[in-house]
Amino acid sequence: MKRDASIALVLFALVALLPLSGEAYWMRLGTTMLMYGVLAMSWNFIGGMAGYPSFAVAAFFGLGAYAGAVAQKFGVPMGFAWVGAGLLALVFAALLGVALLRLRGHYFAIASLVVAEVLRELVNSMTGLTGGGMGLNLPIPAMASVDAQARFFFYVMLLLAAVTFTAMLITANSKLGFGLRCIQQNESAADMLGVDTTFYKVSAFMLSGVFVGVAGAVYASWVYYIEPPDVFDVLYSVKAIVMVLLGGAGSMFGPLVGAAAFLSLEELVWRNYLEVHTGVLGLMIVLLVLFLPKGLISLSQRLGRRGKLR
């Protein structure tokens, strides 16, 4: 845990030198990285560790938008939005939990997927509130410049991506990470042994969504612009699965490997192929996912051996 604590100190103080280049271009694929990161690594908590493939990634970061951006409408000052928006999200996971998580495989998959699809309709009604499928505009913060507001939001998710990373290293060492663990295996043998599954499983997505809630009202203000379709769009959900199989799923440095390792090939593939980067980015994830079957960490530890054998 040392180790790991040490390595990720090292990692996220290079990342907070990335402002000192000055352009805006690289701080705002910053920003995006540090934001898929989150993502990701709120996925593992229930995918990784309890091997439940949820889709709700995109419903919690729709709510946390939407929760952020109506309380700043509100008056709410952002900071205590933000922190309402997640904590929002953390008691819709858990009573979604109790509810969803009876479920088991694709079944669970399929009710997971709905959920996001569900609260984009709630949103678009309530036309009064959340100002339905016109969008809702964010007050612009009040700061000295646009390169400011760009390194504060930059630092935001930083923090956020920091705290997120955090709790995955504690969960993984704890006795939650270890009844996870037990649910991935085998989930009937940890019941007949005397695991509680419905409590650690309704934690773990606890979990996965308070801090996706929060990165989705701090997205809010960042853009100062959200419409239900942006925010409650299912690609965020398939992102964070892909980022977390792209890294390795269930380790503690997947998910961020795997965040950074997407953003570059969408970036790549964006630029030379514009007309059919979508095909061309899935193509290039297939293949990665059928040669490096455990994420690119693997690959990490195969060197690793390979040298020790030497």
Second form
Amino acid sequence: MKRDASIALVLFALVALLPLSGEAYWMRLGTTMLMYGVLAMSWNFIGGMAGYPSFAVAAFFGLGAYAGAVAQKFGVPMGFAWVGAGLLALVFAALLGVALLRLRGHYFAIASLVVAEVLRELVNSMTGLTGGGMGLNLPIPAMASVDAQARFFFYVMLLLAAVTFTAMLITANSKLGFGLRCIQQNESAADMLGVDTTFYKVSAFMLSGVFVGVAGAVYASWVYYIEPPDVFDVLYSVKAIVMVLLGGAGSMFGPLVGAAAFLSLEELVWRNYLEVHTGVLGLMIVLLVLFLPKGLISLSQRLGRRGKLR
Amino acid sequence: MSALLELSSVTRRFGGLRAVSDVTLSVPQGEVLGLIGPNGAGKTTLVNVITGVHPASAGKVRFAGEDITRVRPYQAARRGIARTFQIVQPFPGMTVLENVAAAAMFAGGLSYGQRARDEALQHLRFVGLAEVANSNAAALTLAMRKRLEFAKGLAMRPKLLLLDEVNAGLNAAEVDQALELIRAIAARGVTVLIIEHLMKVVLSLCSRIAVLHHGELIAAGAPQAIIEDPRVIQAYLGKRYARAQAGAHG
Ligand SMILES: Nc1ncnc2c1ncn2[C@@H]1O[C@H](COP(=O)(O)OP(=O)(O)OP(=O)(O)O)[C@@H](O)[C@H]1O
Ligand SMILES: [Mg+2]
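Structure of the form predicted in complex with its partner chain, please, following the form predicted alone?
Zooming out: every chain and molecule, the one shown earlier first.
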């Protein structure tokens, strides 16, 4: 645990230097990577640790985005709106978890997939509050320059990523994380062994919701205009899952590595194969997951072992 | 002796099937009770009723003086009811030590950390698995996995240990080892209910035997009385067994 914490500290400190580049492009990419890092790490709680293939990331993200936006519309200061969005996602995850986590495997996956659709329709129909299909404008934060604004949101995402990582590290090295591993391995055996499976699964689901909720709210402020199909996009769920699988499920750095690798690939492929980029990207990811089933992170472990001269 | 476990008129239905039918049975503290009966008699179902996996459709289960008819499996585990599975179920992706430590933490009430691991290792020494403590649980042989089940059961600090065919699939030498282990566990004061097809094992371990047939308790009593009971011979032991017994007696 200490080792992981030190590595993370160095990693986050290095990332914090990125604004020195001064390039808007790198700032935007960095902020996006950190945001997806938060999404992927969050999915790791329920998908990686507990083994429940959740597609609810998009639901938490959209909920957070709209909660933050609506709160600011009613004059709540930005920071409070973000925290409030996280708390709302936390409560929503608890209620949703109690209802959905009775289902297992595909059934759970499908049920969690539908949640974002339902929320989107709800937001669409509540025109008075949310602007419906017209979308919602957010106040533009009063800042000295466009650059200062970019830096601000970059550091906010960095902080959120660091908090999410810390929560993940603490969870993985606690009774909660151990119990989740038992559930992932064999749920009924875990139950027989004294694990309160419902409580543990709902806790994992809440952890997988809260930071995504904040990320959604921060995202809304960052782009200062949101509409239902944008923030309730199922791709948020799919990408988070692919990133974790790409990086290495159940490992500490897998989600972050996966997020960085995925977005780098996406940028690269998008620039070079403009016409067919989704196809090429999909193919590369399938190959990677096929040939590195334990994710990119297993490469470093393999090299590390060789380096130890045993 | 006060009764640790009391079943009163327990019935468990699966659709139209009465897998356990109106069973009344009490197990005193410290007893080693054998539960026998033909395939499909309802033995495993009775264990599932006691542990809350398939709660009773009717009747009451009391444990240590409290009503546990409706408790969930994890609650039964925390109250001190441990079971082994007819089909062994380790956490395959964890080490042998972690498997036992999980039992010590979640049912045994220890917190996460070194103490749970130390205690797990003690139990592994007791069942003779200390050498493989850090191996993957999936890599164990069947006999070792059964012993792992014992270690997990002990780590739960049970008052009552339910053993469901722990000897199935073991060779004669392995069965003898398991017998030793069960005796040692009983000697610690743990009440044991053992489901077993090998009469040799039942007779050498149990102070009392209960017989299930089509979900009903058809007999319960001292081993000698049970093997001579005509209903038990008819339903389970069979004529050949009776004749062999008669021959052995003279
Ligand atoms: N979950 C279930 N759903 C439906 N029927 C079940 C279920 N569990 C057991 N049964 C039925 O209940 C009856 C008793 O089964 P049980 O497994 O308790 O028998 P058993 O005495 O343990 O047999 P064996 O010696 O083969 O292990 C059987 O007819 C079985 O098919
Ligand atoms: Mg059985």
